[in-house]
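The data below hold one chain only, encoded as C-alpha coordinates and taken in the form predicted on its own.
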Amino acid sequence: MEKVILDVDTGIDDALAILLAAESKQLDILGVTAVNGNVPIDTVVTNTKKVLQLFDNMNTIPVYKGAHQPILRSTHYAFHVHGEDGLGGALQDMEVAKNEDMYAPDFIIEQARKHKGELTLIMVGPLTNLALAVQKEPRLSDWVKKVVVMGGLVSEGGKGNTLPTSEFNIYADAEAAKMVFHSGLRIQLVSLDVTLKAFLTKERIEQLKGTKYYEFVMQSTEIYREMARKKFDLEGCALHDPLTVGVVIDPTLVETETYYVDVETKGEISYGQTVCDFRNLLGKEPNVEICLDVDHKRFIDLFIETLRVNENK
(Lines of atoms letter the chains of each structure in order from A and count residues from 1; the text may use other names and numbers.)
(Lines give C-alpha, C1' and ligand atoms only; values in the text may rest on other atoms or scores of the structure.)
(Ligands and ions follow the chains in the order given, each with its own letter.)
Protein backbone atom coordinates (compact mmCIF):
# COMPACT_ATOMS: atom_id res chain seq x y z
CA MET A 1 0.00 0.00 0.00
CA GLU A 2 1.03 3.58 -0.66
CA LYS A 3 2.52 5.16 2.47
CA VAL A 4 0.91 8.57 2.98
CA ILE A 5 0.60 11.46 5.39
CA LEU A 6 -2.61 13.50 5.14
CA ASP A 7 -2.16 17.20 5.89
CA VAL A 8 -5.56 18.77 6.62
CA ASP A 9 -7.36 21.89 7.85
CA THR A 10 -10.54 19.98 8.64
CA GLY A 11 -13.43 21.50 7.35
CA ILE A 12 -16.12 19.60 5.63
CA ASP A 13 -14.41 18.36 2.49
CA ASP A 14 -11.26 17.53 4.49
CA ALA A 15 -13.45 15.30 6.66
CA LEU A 16 -14.80 13.52 3.60
CA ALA A 17 -11.25 13.16 2.26
CA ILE A 18 -10.13 11.54 5.53
CA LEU A 19 -13.01 9.06 5.36
CA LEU A 20 -12.26 8.23 1.73
CA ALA A 21 -8.58 7.66 2.49
CA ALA A 22 -9.30 5.50 5.53
CA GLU A 23 -12.10 3.43 3.99
CA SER A 24 -10.29 2.85 0.70
CA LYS A 25 -8.00 0.32 2.41
CA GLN A 26 -5.49 1.21 -0.31
CA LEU A 27 -3.46 3.76 1.65
CA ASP A 28 -1.14 3.19 4.59
CA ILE A 29 -1.90 6.34 6.59
CA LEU A 30 1.15 6.92 8.79
CA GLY A 31 -0.46 9.92 10.44
CA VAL A 32 -2.56 13.03 9.90
CA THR A 33 -1.02 16.48 10.30
CA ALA A 34 -3.20 19.48 11.11
CA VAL A 35 -2.68 23.02 9.85
CA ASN A 36 -4.47 26.31 10.46
CA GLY A 37 -6.80 27.00 7.54
CA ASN A 38 -10.56 26.62 7.20
CA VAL A 39 -10.81 27.02 10.97
CA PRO A 40 -8.29 27.70 13.80
CA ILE A 41 -5.71 25.00 14.49
CA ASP A 42 -7.25 23.68 17.73
CA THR A 43 -10.58 23.22 15.97
CA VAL A 44 -8.80 21.51 13.07
CA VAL A 45 -7.22 19.01 15.48
CA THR A 46 -10.52 18.34 17.26
CA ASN A 47 -12.42 17.90 14.00
CA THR A 48 -9.78 15.58 12.60
CA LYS A 49 -9.90 13.33 15.65
CA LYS A 50 -13.71 13.28 15.55
CA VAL A 51 -13.73 12.15 11.93
CA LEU A 52 -11.15 9.44 12.61
CA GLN A 53 -13.26 8.22 15.53
CA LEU A 54 -16.31 8.14 13.28
CA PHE A 55 -14.29 5.89 11.00
CA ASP A 56 -13.13 3.68 13.87
CA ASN A 57 -13.96 4.10 17.58
CA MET A 58 -10.63 2.44 18.38
CA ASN A 59 -8.81 4.78 16.02
CA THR A 60 -5.05 4.25 15.97
CA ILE A 61 -4.15 6.87 13.34
CA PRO A 62 -2.19 9.62 15.15
CA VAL A 63 -2.95 13.32 14.69
CA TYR A 64 -0.16 15.91 14.92
CA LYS A 65 -0.79 19.60 15.56
CA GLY A 66 1.02 21.95 13.19
CA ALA A 67 1.21 25.62 12.27
CA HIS A 68 -1.30 27.93 13.98
CA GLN A 69 -0.87 30.78 11.50
CA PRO A 70 0.52 31.52 8.02
CA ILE A 71 4.24 32.21 7.61
CA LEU A 72 3.86 35.97 7.04
CA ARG A 73 0.24 37.06 6.79
CA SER A 74 -2.67 37.12 9.22
CA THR A 75 -5.09 34.20 9.39
CA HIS A 76 -7.96 33.88 6.94
CA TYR A 77 -10.75 31.46 7.84
CA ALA A 78 -13.70 30.02 5.88
CA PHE A 79 -16.48 29.89 8.48
CA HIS A 80 -19.02 30.94 5.86
CA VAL A 81 -18.35 27.69 4.00
CA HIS A 82 -17.75 25.21 6.82
CA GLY A 83 -19.63 26.74 9.76
CA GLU A 84 -18.18 28.07 13.02
CA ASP A 85 -17.15 24.56 14.08
CA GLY A 86 -15.79 23.57 10.67
CA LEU A 87 -18.10 20.56 10.30
CA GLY A 88 -21.41 22.25 9.65
CA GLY A 89 -22.63 21.39 13.15
CA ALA A 90 -22.02 17.65 12.82
CA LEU A 91 -20.40 15.48 15.54
CA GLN A 92 -20.73 18.24 18.16
CA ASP A 93 -21.25 15.85 21.08
CA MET A 94 -18.30 13.58 20.30
CA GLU A 95 -15.43 13.55 22.80
CA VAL A 96 -11.86 13.24 21.54
CA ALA A 97 -8.60 11.99 22.99
CA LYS A 98 -5.40 13.97 23.36
CA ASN A 99 -3.35 14.49 20.18
CA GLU A 100 0.31 13.52 19.74
CA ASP A 101 3.05 15.76 21.15
CA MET A 102 5.31 15.90 18.07
CA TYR A 103 5.04 19.06 15.94
CA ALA A 104 3.53 18.29 12.52
CA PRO A 105 6.46 19.55 10.38
CA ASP A 106 8.82 17.43 12.48
CA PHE A 107 6.61 14.38 11.95
CA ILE A 108 6.72 14.94 8.19
CA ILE A 109 10.52 15.11 8.29
CA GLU A 110 10.78 12.04 10.53
CA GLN A 111 8.58 9.89 8.30
CA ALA A 112 10.23 11.11 5.09
CA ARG A 113 13.62 10.19 6.50
CA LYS A 114 12.33 6.80 7.66
CA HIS A 115 10.57 5.93 4.38
CA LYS A 116 12.88 7.48 1.79
CA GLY A 117 11.42 7.33 -1.71
CA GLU A 118 8.19 5.73 -0.48
CA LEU A 119 6.20 8.53 1.16
CA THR A 120 3.44 10.50 -0.57
CA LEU A 121 2.20 13.68 1.10
CA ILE A 122 -1.47 14.48 0.48
CA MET A 123 -1.86 18.20 1.23
CA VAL A 124 -5.48 19.41 1.34
CA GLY A 125 -4.97 22.58 3.39
CA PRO A 126 -2.63 25.57 3.29
CA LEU A 127 0.98 24.48 2.72
CA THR A 128 2.41 26.03 5.91
CA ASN A 129 3.43 22.74 7.57
CA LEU A 130 5.30 21.55 4.50
CA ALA A 131 7.01 24.91 3.97
CA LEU A 132 8.24 24.84 7.57
CA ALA A 133 9.46 21.26 7.09
CA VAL A 134 11.34 22.23 3.92
CA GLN A 135 12.93 25.19 5.71
CA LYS A 136 14.16 22.92 8.48
CA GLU A 137 15.20 19.97 6.29
CA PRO A 138 16.16 20.87 2.68
CA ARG A 139 16.83 17.17 1.92
CA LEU A 140 13.08 16.56 2.05
CA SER A 141 12.85 16.92 -1.72
CA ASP A 142 15.18 13.92 -2.10
CA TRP A 143 13.29 11.81 0.42
CA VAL A 144 9.62 12.36 -0.47
CA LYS A 145 8.20 10.33 -3.35
CA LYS A 146 5.48 12.82 -4.30
CA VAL A 147 3.38 15.71 -2.98
CA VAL A 148 -0.24 15.84 -4.13
CA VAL A 149 -1.72 19.27 -3.40
CA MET A 150 -5.33 20.41 -3.44
CA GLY A 151 -4.96 24.02 -4.45
CA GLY A 152 -4.79 26.69 -7.07
CA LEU A 153 -6.45 27.55 -10.33
CA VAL A 154 -4.45 27.36 -13.54
CA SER A 155 -6.61 27.57 -16.65
CA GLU A 156 -10.02 28.80 -15.44
CA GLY A 157 -9.09 32.36 -14.53
CA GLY A 158 -11.90 34.29 -12.86
CA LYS A 159 -13.40 31.15 -11.30
CA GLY A 160 -11.50 31.24 -8.02
CA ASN A 161 -13.21 30.77 -4.66
CA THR A 162 -11.39 33.43 -2.60
CA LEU A 163 -10.27 36.00 -5.17
CA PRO A 164 -11.27 35.78 -8.84
CA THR A 165 -8.00 34.05 -9.72
CA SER A 166 -7.15 32.52 -6.33
CA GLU A 167 -8.15 29.32 -4.51
CA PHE A 168 -8.48 29.25 -0.71
CA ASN A 169 -5.64 26.89 0.27
CA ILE A 170 -3.03 28.80 -1.71
CA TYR A 171 -4.47 32.19 -0.75
CA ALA A 172 -4.43 31.27 2.96
CA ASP A 173 -0.61 31.12 2.85
CA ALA A 174 0.73 32.01 -0.58
CA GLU A 175 4.26 32.51 0.75
CA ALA A 176 4.28 28.91 1.99
CA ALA A 177 2.96 27.67 -1.35
CA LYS A 178 5.65 29.58 -3.22
CA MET A 179 8.35 28.01 -1.03
CA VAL A 180 6.96 24.52 -1.64
CA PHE A 181 6.66 25.04 -5.40
CA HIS A 182 10.32 26.09 -5.52
CA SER A 183 11.56 23.37 -3.15
CA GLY A 184 12.40 20.72 -5.74
CA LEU A 185 9.66 18.42 -4.43
CA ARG A 186 7.75 16.44 -7.04
CA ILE A 187 4.37 18.19 -6.96
CA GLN A 188 1.02 17.30 -8.48
CA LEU A 189 -1.56 20.09 -8.27
CA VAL A 190 -5.22 19.08 -8.08
CA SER A 191 -6.74 22.49 -8.71
CA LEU A 192 -10.21 24.01 -8.92
CA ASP A 193 -10.01 23.36 -12.67
CA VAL A 194 -10.88 19.73 -11.94
CA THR A 195 -12.22 19.70 -8.36
CA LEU A 196 -15.19 21.90 -9.26
CA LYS A 197 -16.26 19.13 -11.65
CA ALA A 198 -16.24 16.55 -8.83
CA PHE A 199 -19.69 17.58 -7.68
CA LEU A 200 -21.65 15.67 -5.04
CA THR A 201 -25.41 16.13 -5.30
CA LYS A 202 -27.99 15.43 -2.59
CA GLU A 203 -29.27 12.57 -4.72
CA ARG A 204 -25.87 10.87 -4.61
CA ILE A 205 -25.66 11.42 -0.84
CA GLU A 206 -28.96 9.56 -0.53
CA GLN A 207 -27.13 6.51 -1.87
CA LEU A 208 -25.28 6.36 1.45
CA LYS A 209 -28.49 5.49 3.34
CA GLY A 210 -27.93 2.43 5.47
CA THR A 211 -24.29 3.28 6.19
CA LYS A 212 -22.81 4.86 9.30
CA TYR A 213 -21.74 7.86 7.20
CA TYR A 214 -25.12 8.90 5.78
CA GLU A 215 -26.19 11.26 8.57
CA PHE A 216 -22.74 12.80 8.89
CA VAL A 217 -22.36 13.48 5.16
CA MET A 218 -25.90 14.84 4.85
CA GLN A 219 -25.66 17.08 7.92
CA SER A 220 -22.10 18.31 7.48
CA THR A 221 -22.58 19.26 3.82
CA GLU A 222 -25.85 21.13 4.39
CA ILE A 223 -24.13 24.49 4.96
CA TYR A 224 -21.72 23.70 2.12
CA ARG A 225 -24.59 22.91 -0.27
CA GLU A 226 -26.55 25.97 0.85
CA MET A 227 -23.56 28.21 0.14
CA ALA A 228 -23.23 26.71 -3.37
CA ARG A 229 -26.94 27.23 -3.95
CA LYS A 230 -26.88 30.90 -2.95
CA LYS A 231 -23.55 31.89 -4.44
CA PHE A 232 -23.29 29.76 -7.58
CA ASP A 233 -26.88 28.51 -8.11
CA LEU A 234 -25.64 24.92 -7.85
CA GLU A 235 -27.34 22.10 -5.96
CA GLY A 236 -24.64 20.14 -4.17
CA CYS A 237 -21.00 20.59 -3.21
CA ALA A 238 -17.62 20.14 -4.87
CA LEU A 239 -15.40 17.41 -3.39
CA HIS A 240 -12.12 19.31 -3.62
CA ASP A 241 -10.16 17.41 -0.97
CA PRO A 242 -11.69 13.96 -1.58
CA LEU A 243 -10.73 14.18 -5.26
CA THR A 244 -7.13 14.84 -4.21
CA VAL A 245 -7.19 11.62 -2.19
CA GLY A 246 -8.92 9.90 -5.11
CA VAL A 247 -6.08 10.86 -7.45
CA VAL A 248 -3.61 9.10 -5.13
CA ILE A 249 -5.85 6.01 -4.98
CA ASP A 250 -6.40 5.99 -8.75
CA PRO A 251 -4.12 8.28 -10.80
CA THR A 252 -6.06 7.43 -13.99
CA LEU A 253 -8.92 9.64 -12.78
CA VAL A 254 -7.12 12.71 -14.15
CA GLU A 255 -5.24 13.78 -17.26
CA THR A 256 -2.06 15.67 -16.41
CA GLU A 257 0.81 17.63 -17.91
CA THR A 258 3.88 19.21 -16.30
CA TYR A 259 4.55 22.96 -16.58
CA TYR A 260 6.31 25.75 -14.73
CA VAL A 261 3.96 27.12 -12.05
CA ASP A 262 4.63 29.99 -9.66
CA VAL A 263 2.58 31.71 -6.95
CA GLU A 264 1.73 35.41 -6.84
CA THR A 265 2.45 36.91 -3.41
CA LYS A 266 2.35 40.65 -4.06
CA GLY A 267 -0.72 41.46 -6.15
CA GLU A 268 -3.60 43.29 -4.50
CA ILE A 269 -6.31 41.37 -6.38
CA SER A 270 -4.19 38.39 -7.44
CA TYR A 271 -2.57 37.31 -4.17
CA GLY A 272 -2.42 33.52 -4.09
CA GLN A 273 -2.85 33.06 -7.84
CA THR A 274 -1.10 30.00 -9.26
CA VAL A 275 0.38 31.18 -12.55
CA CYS A 276 1.01 28.39 -15.07
CA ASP A 277 3.38 29.15 -17.95
CA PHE A 278 1.64 27.06 -20.62
CA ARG A 279 3.71 28.59 -23.44
CA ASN A 280 7.07 28.54 -21.62
CA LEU A 281 7.40 32.30 -21.99
CA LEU A 282 9.59 32.41 -18.88
CA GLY A 283 11.90 29.65 -20.11
CA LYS A 284 11.90 27.91 -16.73
CA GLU A 285 12.04 24.19 -15.97
CA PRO A 286 8.62 22.60 -15.38
CA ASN A 287 8.05 22.08 -11.66
CA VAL A 288 4.39 21.13 -11.18
CA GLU A 289 2.23 18.40 -12.70
CA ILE A 290 -1.17 20.02 -13.23
CA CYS A 291 -4.51 18.33 -13.84
CA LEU A 292 -6.12 19.14 -17.18
CA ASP A 293 -9.28 17.05 -16.90
CA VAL A 294 -11.02 14.55 -14.62
CA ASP A 295 -13.36 11.61 -15.03
CA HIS A 296 -15.70 13.16 -12.47
CA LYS A 297 -18.47 10.58 -12.75
CA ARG A 298 -16.06 7.71 -12.11
CA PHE A 299 -14.65 9.58 -9.12
CA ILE A 300 -18.07 10.24 -7.56
CA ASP A 301 -18.88 6.56 -8.07
CA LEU A 302 -15.62 5.66 -6.31
CA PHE A 303 -16.41 8.00 -3.42
CA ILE A 304 -19.92 6.64 -2.87
CA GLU A 305 -18.93 3.01 -3.29
CA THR A 306 -16.04 3.40 -0.84
CA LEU A 307 -18.20 4.96 1.87
CA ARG A 308 -20.92 2.37 1.34
CA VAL A 309 -18.58 -0.34 2.58
CA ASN A 310 -20.33 -0.24 5.96
CA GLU A 311 -23.84 -0.58 4.57
CA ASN A 312 -26.24 -2.27 6.98
CA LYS A 313 -23.49 -2.75 9.59
The other form holds:
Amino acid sequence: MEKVILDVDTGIDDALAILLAAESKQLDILGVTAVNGNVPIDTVVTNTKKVLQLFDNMNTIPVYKGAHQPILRSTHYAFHVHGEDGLGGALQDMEVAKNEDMYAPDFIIEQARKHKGELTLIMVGPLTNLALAVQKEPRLSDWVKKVVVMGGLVSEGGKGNTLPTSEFNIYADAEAAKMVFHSGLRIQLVSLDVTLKAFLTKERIEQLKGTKYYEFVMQSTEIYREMARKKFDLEGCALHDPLTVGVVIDPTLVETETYYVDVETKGEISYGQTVCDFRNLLGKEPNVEICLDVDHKRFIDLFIETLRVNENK
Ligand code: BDR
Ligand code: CA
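Got the form predicted on its own; any chance of the form predicted together with beta-D-ribofuranose (BDR) too?
Full assembly next; the chain just shown is listed first.
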Protein backbone atom coordinates (compact mmCIF):
# COMPACT_ATOMS: atom_id res chain seq x y z
CA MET A 1 0.00 0.00 0.00
CA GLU A 2 1.15 3.49 -0.88
CA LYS A 3 2.22 5.40 2.23
CA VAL A 4 0.62 8.87 2.26
CA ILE A 5 0.10 11.96 4.36
CA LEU A 6 -2.96 14.02 3.50
CA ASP A 7 -2.57 17.77 4.03
CA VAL A 8 -6.01 19.40 4.18
CA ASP A 9 -7.90 22.62 4.92
CA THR A 10 -11.28 20.90 5.50
CA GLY A 11 -13.47 22.23 3.59
CA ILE A 12 -16.30 20.33 1.87
CA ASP A 13 -14.28 18.77 -0.95
CA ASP A 14 -11.40 18.08 1.45
CA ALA A 15 -13.88 16.07 3.51
CA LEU A 16 -14.85 14.05 0.44
CA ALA A 17 -11.16 13.55 -0.37
CA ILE A 18 -10.50 12.20 3.13
CA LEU A 19 -13.42 9.76 2.81
CA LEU A 20 -12.24 8.58 -0.63
CA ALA A 21 -8.69 8.05 0.65
CA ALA A 22 -9.80 6.19 3.76
CA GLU A 23 -12.45 4.03 2.06
CA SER A 24 -10.25 3.12 -0.90
CA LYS A 25 -8.26 0.76 1.35
CA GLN A 26 -5.44 1.31 -1.12
CA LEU A 27 -3.58 3.99 0.80
CA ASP A 28 -1.70 3.66 4.06
CA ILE A 29 -2.64 7.01 5.65
CA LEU A 30 0.13 7.77 8.16
CA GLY A 31 -1.62 10.92 9.32
CA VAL A 32 -3.61 13.95 8.26
CA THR A 33 -2.04 17.38 8.60
CA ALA A 34 -4.21 20.47 8.86
CA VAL A 35 -3.46 23.89 7.41
CA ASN A 36 -5.14 27.28 7.53
CA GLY A 37 -7.10 27.73 4.30
CA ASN A 38 -10.81 27.47 3.54
CA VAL A 39 -11.50 28.20 7.22
CA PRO A 40 -9.33 29.05 10.28
CA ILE A 41 -6.96 26.34 11.48
CA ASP A 42 -8.90 25.28 14.61
CA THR A 43 -12.03 24.75 12.51
CA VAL A 44 -9.96 22.78 9.98
CA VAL A 45 -8.72 20.47 12.76
CA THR A 46 -12.22 19.96 14.17
CA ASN A 47 -13.74 19.31 10.74
CA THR A 48 -11.00 16.85 9.84
CA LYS A 49 -11.53 14.92 13.05
CA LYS A 50 -15.29 14.84 12.48
CA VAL A 51 -14.91 13.46 8.97
CA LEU A 52 -12.47 10.78 10.15
CA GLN A 53 -14.93 9.84 12.88
CA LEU A 54 -17.69 9.53 10.31
CA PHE A 55 -15.43 7.06 8.50
CA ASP A 56 -14.62 5.16 11.65
CA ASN A 57 -16.01 5.95 15.08
CA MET A 58 -12.86 4.55 16.71
CA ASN A 59 -10.74 6.78 14.48
CA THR A 60 -7.12 5.71 14.59
CA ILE A 61 -5.75 8.10 11.96
CA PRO A 62 -3.90 10.91 13.76
CA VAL A 63 -4.53 14.58 12.95
CA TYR A 64 -1.78 17.21 13.30
CA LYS A 65 -2.39 20.94 13.53
CA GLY A 66 -0.22 23.07 11.25
CA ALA A 67 0.19 26.65 10.08
CA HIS A 68 -2.41 29.15 11.30
CA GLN A 69 -1.55 31.75 8.66
CA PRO A 70 0.23 32.10 5.30
CA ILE A 71 4.01 32.66 5.18
CA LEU A 72 3.78 36.37 4.37
CA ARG A 73 0.30 37.56 3.52
CA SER A 74 -2.80 37.85 5.63
CA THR A 75 -5.39 35.08 5.72
CA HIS A 76 -7.94 34.67 2.94
CA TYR A 77 -10.84 32.32 3.74
CA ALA A 78 -13.50 30.71 1.52
CA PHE A 79 -16.59 30.88 3.77
CA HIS A 80 -18.76 31.71 0.73
CA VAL A 81 -17.93 28.30 -0.78
CA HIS A 82 -17.78 26.03 2.28
CA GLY A 83 -20.01 27.87 4.79
CA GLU A 84 -19.02 29.52 8.08
CA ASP A 85 -18.24 26.11 9.62
CA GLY A 86 -16.44 24.77 6.53
CA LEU A 87 -18.74 21.76 6.18
CA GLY A 88 -21.89 23.45 4.87
CA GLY A 89 -23.60 22.92 8.23
CA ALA A 90 -23.13 19.13 8.28
CA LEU A 91 -21.95 17.13 11.35
CA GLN A 92 -22.62 20.13 13.61
CA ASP A 93 -23.38 18.14 16.76
CA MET A 94 -20.51 15.67 16.51
CA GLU A 95 -18.03 15.82 19.41
CA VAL A 96 -14.34 15.25 18.65
CA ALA A 97 -11.34 14.02 20.64
CA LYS A 98 -8.12 16.02 20.91
CA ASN A 99 -5.64 16.18 18.04
CA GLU A 100 -1.96 15.15 18.31
CA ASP A 101 0.55 17.55 19.88
CA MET A 102 3.23 17.49 17.18
CA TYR A 103 3.31 20.44 14.72
CA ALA A 104 2.24 19.37 11.21
CA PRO A 105 5.46 20.41 9.36
CA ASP A 106 7.48 18.41 11.93
CA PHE A 107 5.27 15.37 11.40
CA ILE A 108 5.87 15.61 7.63
CA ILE A 109 9.65 15.76 8.20
CA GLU A 110 9.60 12.90 10.73
CA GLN A 111 7.64 10.56 8.43
CA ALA A 112 9.68 11.47 5.33
CA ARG A 113 12.88 10.65 7.23
CA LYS A 114 11.40 7.37 8.49
CA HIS A 115 10.04 6.23 5.10
CA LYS A 116 12.69 7.52 2.70
CA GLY A 117 11.67 7.12 -0.96
CA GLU A 118 8.28 5.69 -0.02
CA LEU A 119 6.12 8.61 1.09
CA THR A 120 3.64 10.46 -1.14
CA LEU A 121 2.27 13.78 0.11
CA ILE A 122 -1.25 14.63 -1.01
CA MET A 123 -1.65 18.39 -0.62
CA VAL A 124 -5.20 19.72 -1.02
CA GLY A 125 -4.93 23.05 0.80
CA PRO A 126 -2.54 26.03 0.68
CA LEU A 127 1.09 24.82 0.70
CA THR A 128 2.16 26.55 3.93
CA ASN A 129 2.90 23.39 5.95
CA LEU A 130 5.10 21.93 3.22
CA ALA A 131 6.94 25.22 2.64
CA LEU A 132 7.73 25.41 6.37
CA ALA A 133 8.88 21.77 6.35
CA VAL A 134 11.17 22.29 3.35
CA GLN A 135 12.63 25.41 4.90
CA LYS A 136 13.46 23.51 8.08
CA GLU A 137 14.66 20.30 6.36
CA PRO A 138 15.92 20.78 2.77
CA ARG A 139 16.68 17.03 2.50
CA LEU A 140 12.92 16.50 2.24
CA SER A 141 13.22 16.71 -1.55
CA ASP A 142 15.49 13.62 -1.50
CA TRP A 143 13.32 11.72 0.96
CA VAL A 144 9.78 12.27 -0.36
CA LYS A 145 8.72 10.06 -3.28
CA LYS A 146 6.19 12.45 -4.77
CA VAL A 147 4.01 15.44 -3.91
CA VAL A 148 0.59 15.57 -5.53
CA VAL A 149 -0.83 19.08 -5.25
CA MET A 150 -4.35 20.31 -5.89
CA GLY A 151 -3.76 23.81 -7.14
CA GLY A 152 -3.42 26.39 -9.88
CA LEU A 153 -4.44 26.40 -13.50
CA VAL A 154 -2.07 26.13 -16.42
CA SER A 155 -3.75 26.13 -19.81
CA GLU A 156 -7.18 27.53 -18.93
CA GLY A 157 -5.90 31.06 -18.16
CA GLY A 158 -8.77 33.38 -17.23
CA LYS A 159 -10.82 30.57 -15.72
CA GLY A 160 -9.51 30.80 -12.17
CA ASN A 161 -11.77 30.56 -9.13
CA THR A 162 -10.24 33.29 -6.95
CA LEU A 163 -8.76 35.70 -9.49
CA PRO A 164 -9.21 35.23 -13.24
CA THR A 165 -5.66 33.87 -13.33
CA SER A 166 -5.55 32.20 -9.92
CA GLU A 167 -6.83 29.19 -8.05
CA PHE A 168 -7.67 29.33 -4.32
CA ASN A 169 -4.97 27.05 -2.80
CA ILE A 170 -2.12 28.80 -4.59
CA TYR A 171 -3.64 32.27 -4.12
CA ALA A 172 -4.13 31.68 -0.37
CA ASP A 173 -0.35 31.33 0.07
CA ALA A 174 1.51 31.99 -3.19
CA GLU A 175 4.84 32.54 -1.42
CA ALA A 176 4.58 29.05 0.08
CA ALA A 177 3.69 27.57 -3.32
CA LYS A 178 6.69 29.30 -4.88
CA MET A 179 9.00 27.85 -2.23
CA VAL A 180 7.60 24.36 -2.81
CA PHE A 181 7.82 24.60 -6.62
CA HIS A 182 11.49 25.60 -6.32
CA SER A 183 12.38 23.03 -3.65
CA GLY A 184 13.42 20.16 -5.90
CA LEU A 185 10.49 18.03 -4.70
CA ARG A 186 8.88 15.85 -7.42
CA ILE A 187 5.56 17.63 -7.93
CA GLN A 188 2.43 16.64 -9.78
CA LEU A 189 -0.11 19.44 -10.15
CA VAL A 190 -3.78 18.52 -10.29
CA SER A 191 -5.06 21.90 -11.41
CA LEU A 192 -8.45 23.43 -12.21
CA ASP A 193 -7.81 22.43 -15.84
CA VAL A 194 -8.83 18.90 -14.84
CA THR A 195 -10.63 19.25 -11.50
CA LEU A 196 -13.36 21.43 -13.03
CA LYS A 197 -14.21 18.46 -15.26
CA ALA A 198 -14.69 16.15 -12.25
CA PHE A 199 -18.25 17.19 -11.48
CA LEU A 200 -20.49 15.54 -8.91
CA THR A 201 -24.18 16.04 -9.70
CA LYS A 202 -27.16 15.57 -7.39
CA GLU A 203 -28.17 12.51 -9.44
CA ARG A 204 -24.83 10.83 -8.75
CA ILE A 205 -25.10 11.69 -5.01
CA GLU A 206 -28.48 9.89 -4.99
CA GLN A 207 -26.51 6.73 -5.80
CA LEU A 208 -25.09 6.86 -2.27
CA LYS A 209 -28.54 6.22 -0.74
CA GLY A 210 -28.33 3.38 1.74
CA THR A 211 -24.76 4.19 2.77
CA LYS A 212 -23.70 6.05 5.91
CA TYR A 213 -22.32 8.82 3.68
CA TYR A 214 -25.49 9.74 1.78
CA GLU A 215 -26.80 12.34 4.21
CA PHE A 216 -23.40 13.90 4.80
CA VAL A 217 -22.53 14.24 1.11
CA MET A 218 -25.98 15.58 0.20
CA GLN A 219 -26.09 18.08 3.09
CA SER A 220 -22.51 19.29 3.03
CA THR A 221 -22.43 19.88 -0.74
CA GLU A 222 -25.70 21.81 -0.88
CA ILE A 223 -24.11 25.24 -0.31
CA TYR A 224 -21.25 24.25 -2.64
CA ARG A 225 -23.64 23.21 -5.44
CA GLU A 226 -25.69 26.38 -4.89
CA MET A 227 -22.55 28.52 -5.28
CA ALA A 228 -21.63 26.73 -8.55
CA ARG A 229 -25.16 27.29 -9.85
CA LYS A 230 -25.20 31.01 -9.03
CA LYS A 231 -21.63 31.89 -9.90
CA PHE A 232 -20.76 29.58 -12.79
CA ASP A 233 -24.21 28.36 -13.98
CA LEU A 234 -23.14 24.75 -13.32
CA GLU A 235 -25.23 21.94 -11.79
CA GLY A 236 -23.22 20.05 -9.17
CA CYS A 237 -19.86 20.59 -7.56
CA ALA A 238 -16.27 20.12 -8.66
CA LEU A 239 -14.40 17.38 -6.79
CA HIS A 240 -11.04 19.19 -6.76
CA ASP A 241 -9.54 17.48 -3.72
CA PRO A 242 -11.08 14.02 -4.25
CA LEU A 243 -9.66 13.94 -7.81
CA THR A 244 -6.21 14.65 -6.35
CA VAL A 245 -6.59 11.59 -4.11
CA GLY A 246 -8.00 9.67 -7.10
CA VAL A 247 -4.86 10.37 -9.11
CA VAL A 248 -2.75 8.76 -6.37
CA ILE A 249 -5.05 5.71 -6.25
CA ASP A 250 -5.10 5.40 -10.05
CA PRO A 251 -2.52 7.52 -11.94
CA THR A 252 -4.01 6.43 -15.30
CA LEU A 253 -7.00 8.73 -14.66
CA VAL A 254 -4.99 11.67 -16.02
CA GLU A 255 -2.75 12.49 -18.96
CA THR A 256 0.35 14.36 -17.88
CA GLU A 257 3.43 16.18 -19.20
CA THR A 258 6.29 17.86 -17.36
CA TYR A 259 7.15 21.55 -17.76
CA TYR A 260 8.70 24.45 -15.90
CA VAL A 261 6.04 26.07 -13.73
CA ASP A 262 6.52 29.12 -11.52
CA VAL A 263 4.22 31.08 -9.23
CA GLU A 264 3.48 34.80 -9.56
CA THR A 265 3.84 36.54 -6.20
CA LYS A 266 4.12 40.18 -7.23
CA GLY A 267 1.36 40.67 -9.80
CA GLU A 268 -1.33 43.22 -9.06
CA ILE A 269 -4.12 41.25 -10.76
CA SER A 270 -2.31 37.93 -11.13
CA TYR A 271 -1.11 37.13 -7.60
CA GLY A 272 -1.03 33.36 -7.20
CA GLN A 273 -0.99 32.55 -10.91
CA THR A 274 0.78 29.31 -11.86
CA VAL A 275 2.69 30.16 -15.02
CA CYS A 276 3.55 27.13 -17.17
CA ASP A 277 6.34 27.63 -19.72
CA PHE A 278 4.94 25.34 -22.45
CA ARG A 279 7.45 26.64 -25.00
CA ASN A 280 10.45 26.71 -22.66
CA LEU A 281 10.96 30.41 -23.33
CA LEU A 282 12.71 30.78 -19.98
CA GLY A 283 15.07 27.87 -20.69
CA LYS A 284 14.58 26.39 -17.20
CA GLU A 285 14.54 22.74 -16.14
CA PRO A 286 11.03 21.23 -15.98
CA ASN A 287 9.91 21.00 -12.34
CA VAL A 288 6.21 20.13 -12.36
CA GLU A 289 4.20 17.31 -13.91
CA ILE A 290 0.96 18.94 -15.01
CA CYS A 291 -2.34 17.25 -15.84
CA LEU A 292 -3.68 17.95 -19.31
CA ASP A 293 -6.77 15.76 -19.35
CA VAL A 294 -8.81 13.49 -17.09
CA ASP A 295 -11.13 10.54 -17.59
CA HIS A 296 -13.74 12.26 -15.43
CA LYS A 297 -16.49 9.69 -15.93
CA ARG A 298 -14.19 6.90 -14.71
CA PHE A 299 -13.16 9.05 -11.74
CA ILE A 300 -16.73 9.84 -10.63
CA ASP A 301 -17.54 6.13 -10.94
CA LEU A 302 -14.52 5.34 -8.74
CA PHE A 303 -15.64 7.94 -6.17
CA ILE A 304 -19.22 6.66 -5.95
CA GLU A 305 -18.25 2.99 -5.95
CA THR A 306 -15.66 3.54 -3.23
CA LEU A 307 -18.14 5.30 -0.94
CA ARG A 308 -20.78 2.65 -1.66
CA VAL A 309 -18.60 0.02 -0.05
CA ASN A 310 -20.50 0.97 3.08
CA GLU A 311 -23.92 0.17 1.70
CA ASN A 312 -26.50 -0.53 4.43
CA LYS A 313 -24.08 0.34 7.23
C1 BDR B 1 -9.46 24.31 -3.82
O2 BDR B 1 -9.81 25.42 -3.00
C3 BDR B 1 -10.52 25.01 -1.88
O4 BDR B 1 -11.59 25.86 -1.62
C5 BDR B 1 -10.96 23.58 -2.15
O6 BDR B 1 -11.01 22.84 -0.96
C7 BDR B 1 -9.89 23.07 -3.09
O8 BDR B 1 -8.80 22.52 -2.38
C9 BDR B 1 -10.09 24.48 -5.18
O10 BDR B 1 -9.63 25.65 -5.78
CA1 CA C 1 -8.96 22.05 0.02
